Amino acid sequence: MSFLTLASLTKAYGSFVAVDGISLAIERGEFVSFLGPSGCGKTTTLQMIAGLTPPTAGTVVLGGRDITQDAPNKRGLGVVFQSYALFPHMTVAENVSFGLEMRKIARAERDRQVADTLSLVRLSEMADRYPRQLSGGQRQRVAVARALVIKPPVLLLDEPLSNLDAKLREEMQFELRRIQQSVGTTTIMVTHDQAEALSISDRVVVMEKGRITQVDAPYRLYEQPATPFISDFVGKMTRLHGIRRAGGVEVAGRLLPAGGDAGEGGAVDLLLRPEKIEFAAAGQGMVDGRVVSRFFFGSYWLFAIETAAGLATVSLPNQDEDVPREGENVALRWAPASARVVSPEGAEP
């Protein structure tokens, strides 16, 4: 039996259904991220697990016990809010100690657990400081320490990195994963940032309009998106229009090798990730095009290429080489196995 089970969990506000009968099984020690755009129901789901929002229907079962009707303080879960919600008048140590005090833990044991947890999050030297004296990343780690010190069966993270700048956010992704792996706590994170979800999760749960549309390991989610929405939301995707022919797909007047058994003559799209497309010498590509725009991101270049079959996005590593300029004609190629053939609506033909 799974450690945490959501069964037909639903939340409705009048006629509006925020979460529509979702079911999910999470194993002990897993790091699972709920990913989706604003308004998709991911935060409402987290709040129902925490007991902060009562479900309209469905159940939450933890360790074989139905906790659907339990008050938040009876569930014993650790929660890190988007704002961190630290007590400004308390020191770091006092913030972390608060949950233990509420549980009537003896002072000596409380101090020991606080010290151990601050060491875990690498903040031992900050114990006597106040939240206003900390950086954003340090405040975030204090919030995690406060949630972990009570040894919760599940740690819930609500957009925990959204208030950090880009560089610090990337650093804290790996810090979160390190902490989670150190203690082995089952962790559920809500985020709208696909890079966060893909980089540190064991599984990613994609939500759209209150429903779960795909649950998968990060790599499979990225390489094999189940719907057009996921293919566009999780990373960038090039979509080239073609016609199914015997032996492949006709794209911009050229027959390209492609798998699938759909009948000849039907409209299809080729889906390609930008990093799977390369520039080729003139006359040696699969599709010809013209560079509409290019952007430099430090470690890579991103190109928008206008072709007869649609706009292609190409990602090229920065290797100190000359790269095509705007307005240049280019040829594009890719390994046939890198392209997925789908119907224009997104389903496998």
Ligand SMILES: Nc1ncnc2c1ncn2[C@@H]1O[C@H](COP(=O)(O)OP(=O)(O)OP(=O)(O)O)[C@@H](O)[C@H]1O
Second form
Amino acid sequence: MSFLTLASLTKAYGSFVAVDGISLAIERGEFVSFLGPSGCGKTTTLQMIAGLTPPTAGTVVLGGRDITQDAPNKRGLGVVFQSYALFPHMTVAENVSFGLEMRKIARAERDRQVADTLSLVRLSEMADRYPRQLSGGQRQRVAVARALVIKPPVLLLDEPLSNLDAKLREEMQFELRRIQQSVGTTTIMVTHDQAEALSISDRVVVMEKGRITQVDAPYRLYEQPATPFISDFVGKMTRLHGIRRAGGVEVAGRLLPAGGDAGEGGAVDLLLRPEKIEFAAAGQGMVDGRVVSRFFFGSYWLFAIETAAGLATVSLPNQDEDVPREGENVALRWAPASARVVSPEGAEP
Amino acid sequence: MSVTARSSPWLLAGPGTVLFTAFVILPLALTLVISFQHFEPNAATGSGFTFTNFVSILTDEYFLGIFWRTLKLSLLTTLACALIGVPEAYILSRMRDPWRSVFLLVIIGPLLVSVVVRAFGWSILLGSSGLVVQLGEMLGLGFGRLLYTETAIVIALVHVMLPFMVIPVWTALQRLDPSVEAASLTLGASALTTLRRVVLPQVSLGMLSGSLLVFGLSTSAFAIPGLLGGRRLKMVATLVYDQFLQELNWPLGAALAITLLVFNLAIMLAFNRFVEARARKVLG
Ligand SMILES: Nc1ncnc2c1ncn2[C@@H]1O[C@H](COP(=O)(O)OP(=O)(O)OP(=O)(O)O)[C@@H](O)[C@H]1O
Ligand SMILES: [Mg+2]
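Now that the form predicted on its own has been shown, please provide the structure of the form predicted in complex with the ligand.
Below: every chain and molecule of the assembly, starting with the one above.
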């Protein structure tokens, strides 16, 4: 029996089904992300776990006990809201202390735990400030501290980082992961940022229109996306449309090598991750092309290459400045095993 | 910068300023001037310069009693409005849409009816053969006489002033982030604790402005004490009316009006200082 089990959890608003029979088992201490586009039902799912939205059907079982009918204030789960939802009229320390007060913990013990948790999120100096005197990242940490101080069996985070700028966001991702690992709390985080989901979770749950379409560890999700939607949503992907042949895929009259067995003759898509493609000397590649545009991202370059087979995205680690320029002719090459062949987009996988 | 650009703020503010000067500043200034004049029995306005009007107001038991009653009834009205209006606004903010609009209209609707008509309505209801007294007798409660008592004045004032409490509190409640309440629940607080510790402190500024409105309007209320207090139970506004139109003692009437104004200003400013300074510090 898993620590937290969702069984056929469903939420319908009138005839509109926001969450459609989600089943999922989460282990103790796991960090799980719910990833999906806007409106796919992530928040609704989280709120059903927290008890803030009553499910239309299905159950939530925590540590072997069915908590589906429990009120939110009886569940004892830690929730960090997208807007942080700090109490604006209380100081940082009072915010964090609130949950302990509700648990009737004595003053001295309360103060000690508040101080401990604030130092965990590195906010000890801010204890006497009001939320409006804090930066976005500091507020977010107060919200995490407030949810963690009650030692919840499960921590629920609803897009906790979406209001932060890119730099702070990255820092906070490390911070969240550090805190989660040092406390060991089972954590569920909702996000629509695939990079965030991949970088900090143990497992990623991909949702689409109220349903789960894949549950996997980040690496497997990236390497073996279950649906065309996921392969496009998670990371960048070159998708070339062609016909299955022995040893590869025939695209626009030329055979592009790819791994796997040949189920010859059917229409398929050839999938290539940008980092799996490399540049080759003219005539030595698998396909020739021309650089349409190129972008510099610091640690790597990204190229859009126009080939006879279609548009390809190629990335190159930043080693020196000697890389192809716009308009230059290049040849592309990849290891056949790194190219995936899937049913074409639009068809069911 | 062109001349028009520099003078346009003045031009834009002009009509308002003229209106304000003509209908507020001037009458007030005139009242102030008259309040320092001698009373002359056969002339409409007085003459000379004297403090006697103010001295008699501040020393005469009769006047002081009426000021005290005005203060007491206004405070009672404010308190009752807060006790009824705040929960009312909260329930209102929790209603779903068709009902919310309906009940909001029910609350604001009375504002569309003249105060005089409403005061008459209450005098019929509270009269010795009125519905309220009859009902009380039927239930064996025996309210005794209601009309022409302070209770009647407070009941009617609360009815008239309630929207002025409900609307600012409701506005403040609208601004609350619903997830803040949800956060309080997930931290283990009951609905009641959430209301007391999380919701109410955040609407305290709305309660403050509501209280100031209700208190200010109550101290200067005229029609309701006039109709429900009768000849005997006077409040300051009815007293001013008497001095001007019955005794024809304009200087004393003016002095009473100025005293009420100063007294009102002082109480409201003090109250505002006290509560707002605290709330602003916290809520920003
Ligand atoms: N109270 C409601 N009444 C009707 N429909 C609702 C209600 N709450 C949410 N929905 C609908 O349910 C769907 C899922 O909403 P939800 O908030 O769970 O999306 P989400 O995945 O969290 O999206 P986002 O990433 O934009 O936050 C949406 O299409 C939304 O319009
Ligand atoms: Mg959401």
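Note that the rigid core is defined as the largest set of C-alphas that superpose within 1.5 Å between two forms. Positions refer to the first chain, counted from 1. Since this is a predicted model, take the numbers as computed values, not measurements.
Core-superposed comparison between the two forms: the CA of A252 exceeds or equals a 2 Å shift.
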